[in-house]
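The chain below stands alone, shown as structure tokens; this is the form predicted alone.
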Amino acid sequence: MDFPRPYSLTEIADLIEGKVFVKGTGDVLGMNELHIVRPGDISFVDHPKYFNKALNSDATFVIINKEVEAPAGKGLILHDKPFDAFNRLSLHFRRFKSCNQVISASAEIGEGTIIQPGAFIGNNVTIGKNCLIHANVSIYDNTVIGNNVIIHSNTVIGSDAYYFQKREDGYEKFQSGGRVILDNNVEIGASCSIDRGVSGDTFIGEGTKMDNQCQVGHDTIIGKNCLIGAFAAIAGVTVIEDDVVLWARVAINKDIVVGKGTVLLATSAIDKSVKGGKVLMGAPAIEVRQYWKNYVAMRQLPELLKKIK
């Protein structure tokens, strides 16, 4: 996420009530998490397992509970929970705004767009030019669609993360201050839900068309001409090249790569990264070749286990 302006280190800790102790180099320009983190930005780690990883990310910022020794340039923050300073960093540059119109004053609806009746269209909302947006679905704020874009009916775009920590007294949602981008002459089906990112963006590519009762989850990038099945479910934080073919059913882990050109059979799952141009079968799926094999071979086992008695 990119703030509306250049901040000092200083500034942000006054936000967050920490403690400034490396001042580190430049003004922060946005914040992210720790797998999208850019230059200018700030992120932050609360468990000394990551520690490293987030000193000698990308990030130019970090906030962090315990003072360390910072690479050259790094500014550090000092706060007790450095996940609730996230947080509400989040909700200060990306607070919810309720809205009294079915279609927000703040919306921009680009020329020959169709907004069907009951449809919701949220605060900062940008749309393209001959978009089609049928009944009752729910654009929430923030979201950008390209020209040319369908979306049936029931459909929500800018949901919340589904992403919490535990704690003892239970659960602290992780607060989602992304967006959702749908690129040009992208369809999505009835009752999808497509979840917002929590600091960077969820992003479907150009061309990319989706059945119905699909779920995308926080900061997956979907990217061109993909086809994606009925009841389809994908994780978060997911990485799906250009010309995947997903078959309805098909779950995908977070945190992996759909290498371009894969084909997925339907009800098949996976749970890490694959490489592209295959056909996949099974859960966990494999080389549908292979997978068949191995079903020949299994429907021969209770024959060789009667020779073996």
Contents of the next structure:
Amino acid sequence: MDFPRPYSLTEIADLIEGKVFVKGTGDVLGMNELHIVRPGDISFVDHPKYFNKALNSDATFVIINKEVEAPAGKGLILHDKPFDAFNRLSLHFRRFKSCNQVISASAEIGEGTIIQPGAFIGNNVTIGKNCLIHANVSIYDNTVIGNNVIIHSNTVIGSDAYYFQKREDGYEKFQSGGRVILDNNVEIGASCSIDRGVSGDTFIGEGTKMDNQCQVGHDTIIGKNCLIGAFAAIAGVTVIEDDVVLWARVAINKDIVVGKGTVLLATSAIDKSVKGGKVLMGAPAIEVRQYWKNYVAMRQLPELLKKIK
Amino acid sequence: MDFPRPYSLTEIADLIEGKVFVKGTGDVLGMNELHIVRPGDISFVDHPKYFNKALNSDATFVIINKEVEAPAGKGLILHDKPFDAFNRLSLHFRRFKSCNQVISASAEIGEGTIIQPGAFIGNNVTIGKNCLIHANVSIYDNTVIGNNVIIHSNTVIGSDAYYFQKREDGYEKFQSGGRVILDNNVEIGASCSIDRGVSGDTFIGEGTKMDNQCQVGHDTIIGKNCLIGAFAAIAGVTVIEDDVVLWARVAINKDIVVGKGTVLLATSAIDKSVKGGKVLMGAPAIEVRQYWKNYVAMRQLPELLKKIK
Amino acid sequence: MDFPRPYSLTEIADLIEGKVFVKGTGDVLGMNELHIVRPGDISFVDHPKYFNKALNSDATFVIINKEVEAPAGKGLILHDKPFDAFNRLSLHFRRFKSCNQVISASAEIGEGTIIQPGAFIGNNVTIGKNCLIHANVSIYDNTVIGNNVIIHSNTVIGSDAYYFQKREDGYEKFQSGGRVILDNNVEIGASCSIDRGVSGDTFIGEGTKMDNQCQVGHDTIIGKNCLIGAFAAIAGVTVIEDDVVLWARVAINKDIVVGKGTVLLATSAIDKSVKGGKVLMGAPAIEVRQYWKNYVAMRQLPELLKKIK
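Follow the form predicted alone with the form predicted in complex with another copy of the chain, if you could.
Zooming out: every chain and molecule, the one shown earlier first.
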């Protein structure tokens, strides 16, 4: 998430009631989780196991719960609950605002775009030209939609990340301050749900077409000209490169990369990154030829066991 | 379902055009299906196979299609179609009422609760304090929602049980008279659907968090602080105890118990009850270590078959 | 799709800027894709591999990109892009029209039918008597619904076919001009999506009951008195005959036939046609007895491998 203007580290520390103990270089330009930080960002870390990763990441600033030494140029804020502090920043910059209008007055909607009855367009949403938003679609605040985008009925764009931390007395929610961005010529089927990023953006690339009943988790990046079949379960923080084809009911785990041109056949699931250009099947998915070999062998197994006995 | 006041057995018999032939003790306080009856309830039975079960259940009153002897204190109504009679009672006490308002005037909504545009709140719904009901959510009549509950866009709370009896000329619907209850601090993702009970309540316990695209069947009870991943298919009349974690696309059969703290990994399915505290995988799910052992063995099978031949 | 009146072949050629080079017999009565053409229809073909199939189909008229000889009575229009020409026809006869009303003034709604708040009813929709359309349902243009039909909240009827052709620079959409037809006594659960046909109709037969979160693809025909469990993924151009039972989360591939009375157990998938009357399980589904034999054998495999080594 980019801040609306550069902030001094002291200003940020005041917002979260923390203490600057290493000053760092320059201003704070935005905030992000460690896996997507950019120079100028502030991030957070609350476990010694990840201190080194945080301090040596691209983040220029880190909220941390221990006074440690920092690499040259990095700025640190001491806070006893960095997770809570990060949540407070998200809420400060992107707090949920209720909306009394079906189409928020703050939404910008391009020429030639049709919005059908019952579609909700939240605050600060931008929609390009010649889009078609069907009835009863729900678009949360800050969503960005390009030109010639079609969204079918009852689809949800921008719902919160499903992201909780376990506490002794239950789960604490990681506040979502990110957005969803749909590039030009994207088509999203009916009854889908696409979560926004926690601090970054969930992105769907130009020309990608998604069937009905699909789900995309927070901060996931989908490339250009992909085909996403019905009931795709795409977890958060995952990268799906260009020209990937998912047949129906594919499941893709979080935090992995699906290489360019990968084809996942129906009902397949993957929990690890895969290189591009292959046709995969099964759960976990393997090359389709091998899948059918295994399948044929499995069908001979009862006979084999009988013989052996 | 509790009746609005105690009814004499004769009053109930008149409502359904049945005949009291054993008087029983006390008044009829409510109605329920056999699996959830309480003392004071009326239930029904229409097949000799289940007569004993019904007569010896906690139900104080039974609608039955044969003049049989009853245990002491039980009251019986004779009716040639007990299923239809039970449906008539459901319709009498909880008949669907159309609603001309997007938020029914009979709904009670607590302080600090935000209801976004397009969200439908049916008759006699109760929503607690500081809840956030997002755009285009649909909440059926009689739903009860606690405090600090978040429901994401286009989710449906309280749709009818999927419950039909086969007849010669098609299916007859079991009328839903139950409710959905969401306890405090529950969060439900986008595009979910939670059916109400047939005569009882579908219940989701305090602090449980559900991702997008999930389905919960009628009369199912989910405990506290569970995590329910995207696309969970949870059937009716099932009990999920506290602290259960379901990763994405888990399927759970009807009428079973998932023990406290069970973890079901992604794409797993279970059709029998499981004890608590274990990590399970597969369909049907088994302990995860054993699952991977089987998987590794299966991958060696084509080679093995080649050798043997 | 039937045309609103018979058209001469020359009229059709003018609409698509094509050239009649074989005149054919009679008028053009409608348009359809090859797999569902009827006498009097116009269809299209753009690949020499399918020329014979197209010319010998039931279509009386064909849009084609080469001057070929035609069987007696057939009429041909020459066009360098038959796919685009067919799309132009779809758009001419069934172009999407935006709607400013939540219930279109052109919709015909039968006596006793209840439409709950937020339900969108598009242009030229016909709904029979005594139906119940719950809150936030979206019904696209030209849908036809019989009597005593129940549609639960947030379900979508008539979204576009998921049907694209790959081009060098992305995907081109096959325009949907078809409809959805729901026969009498159908019940559709919450959060379902049923796509309309591309040129024909998606049809759900009398008395069929569908649970929540289901998806039905374009031009699929479902018979009478079927039970369709939650999360059914039914692809396009498929036929499901009468009395079929799908338990939860079944996947059915496109362009196949599921025979009368077939039962597919939970989480099963089929990619080929199956004869009726059998109980199947697995992915791909096989007879349930065999499925469990294979399953039991598979569980013995790690032990077997140990012995052999």
